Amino acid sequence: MKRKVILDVDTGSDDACAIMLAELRKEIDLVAVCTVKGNQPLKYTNENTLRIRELLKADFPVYKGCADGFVSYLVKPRLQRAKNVDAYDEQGNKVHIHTKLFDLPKAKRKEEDMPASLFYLDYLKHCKEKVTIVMVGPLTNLAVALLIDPSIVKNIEEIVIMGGAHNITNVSSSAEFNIYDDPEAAQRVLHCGAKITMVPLDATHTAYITKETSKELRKIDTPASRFAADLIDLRILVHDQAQPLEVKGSCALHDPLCIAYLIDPKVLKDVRLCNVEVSLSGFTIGQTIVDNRFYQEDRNVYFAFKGDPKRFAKIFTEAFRS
């Protein structure tokens, strides 16, 4: 039987990754695609995923969710933003990892009229069948959902979430961005009382990608196999200059790596029922604090520590053969 599930995004070029993976998968039933703000201001986020639905001729609903955090960006002073680190290419000119806007058509199709948090109160208060929600951006949206109404989350099956650092780190020196990003919303979502799966980098950059990858997908020659090519091919060059990971030519591919666990969990390894709290002040702030003491109270997330980066490459491949 078909997973359904709900997928929140800040879409950039793994969140993109991520969405055509849920929808060309027959394991997946794709529910509905909410979008926040986060690799980019959501007026770009939710373009990119309306593009992305049509390049796949897809036909879910997307909610346009928040356009700032839950907290830190209304109460606190704006959080400083991490030093965006420079990349180029063979031309010589500037590249980033998430562009404002992919190079596809505009979007024809717009979001749906509800917000996403009222989306999510809506349907998870009047769904038969639990829904897993997979969030590869902010959590603002979610958190908003469960301040309104915190007994929806009886019909969440499990939250997935990519997110969250413990040895690697990338927005700062002890944080990782979509924690960072909204770090108050992030702690309510950690503690709503669902199954929590987290991806963090430590996962994402031992399951990566190489450039066999976007040979494969090249060789399958669809338009969405071109993009997804492009797309890691994008993130190789960013990585290999900025961020180098164990494999030269190589990429972590952060977000779909959630749906691939939702298709087969064995391509998490190490993952370990631990207390995670998050750091919401000072330098620390967006923290994911692992307790990794033997004794620890209020175990209350499933972390994965590592990823399997062949059965990462196999599931995402095959998914643009279908």
Contents of the next structure:
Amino acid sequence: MKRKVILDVDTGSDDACAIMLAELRKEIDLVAVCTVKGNQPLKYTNENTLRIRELLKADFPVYKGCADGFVSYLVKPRLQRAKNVDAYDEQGNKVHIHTKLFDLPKAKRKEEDMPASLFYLDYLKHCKEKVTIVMVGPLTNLAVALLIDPSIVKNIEEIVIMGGAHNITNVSSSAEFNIYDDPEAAQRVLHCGAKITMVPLDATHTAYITKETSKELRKIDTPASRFAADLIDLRILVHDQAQPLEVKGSCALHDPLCIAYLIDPKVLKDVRLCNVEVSLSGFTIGQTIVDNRFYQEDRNVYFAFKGDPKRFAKIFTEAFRS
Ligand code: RIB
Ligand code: CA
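The form predicted on its own done, now the form predicted together with ligand RIB:
The next block holds the full complex; its first chain is the one shown before.
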């Protein structure tokens, strides 16, 4: 039975890989893709999503979402945000892990007229079957819908969130980007009452992807597999220079790990039901505070402390063979 999925993205390089994995795997029925600001401003994350849809010759609808979060940066303390640490290719050119616009043809088909948050309200109010929502960018779109009508949670099978951090952070010394970018939205979603599985940096960094995978994808030699290989090689270049993982020549491919979990839950290891709260102020703003004590209350999140690199690489590569 195919699993109905709505994917919420801030299309950057790993979001693109999540869209491709969800579209190409037969276990997933990709109902819709919602876009949000994050890795880049909304106009770029939305256009990149449309371009990936055309690369795949897919026909899922795209709903454009929020261009800013609940609390804009203007009032947030100016934290020591991780600068987009620069990395350089062999020719000495500066490279960014999320290019503004993908080097793909401008999208011909545009997004739907309905904004993403209204799509959530409309779809979740009327759908006959529960749906899984996979959020791999800031959680603003769904948080807005939940503010308007919290009862929509009854038709949500599970929310899988790429976000959060226990021992490994990125955007600041205490936070991961998707949660940091809109912490109020994240706190609201984490307490909406749905089953929540969180795939934090602790899991994505241990489920690392190596050049073996990009080589395999180039052997498959389709437009999508070649583009995915390019994205992986770019990410490996940046990770090696700016955020090295336990294995040199590897990258965290955060977002598609959430899709891989829907295909084979064993791709996440050491998953514990914990209380997770989001810090909303001060230097820890955006931190996911994970309660690991034996005795604790309000266990609201299945938090994955590790990932399985071999299992993930197999699930990802197989999708492109089909
Ligand atoms: O911190 C990693 C997350 O932030 C990933 O989803 C990446 O695409 C960015 O959105
Ligand atoms: Ca993302």
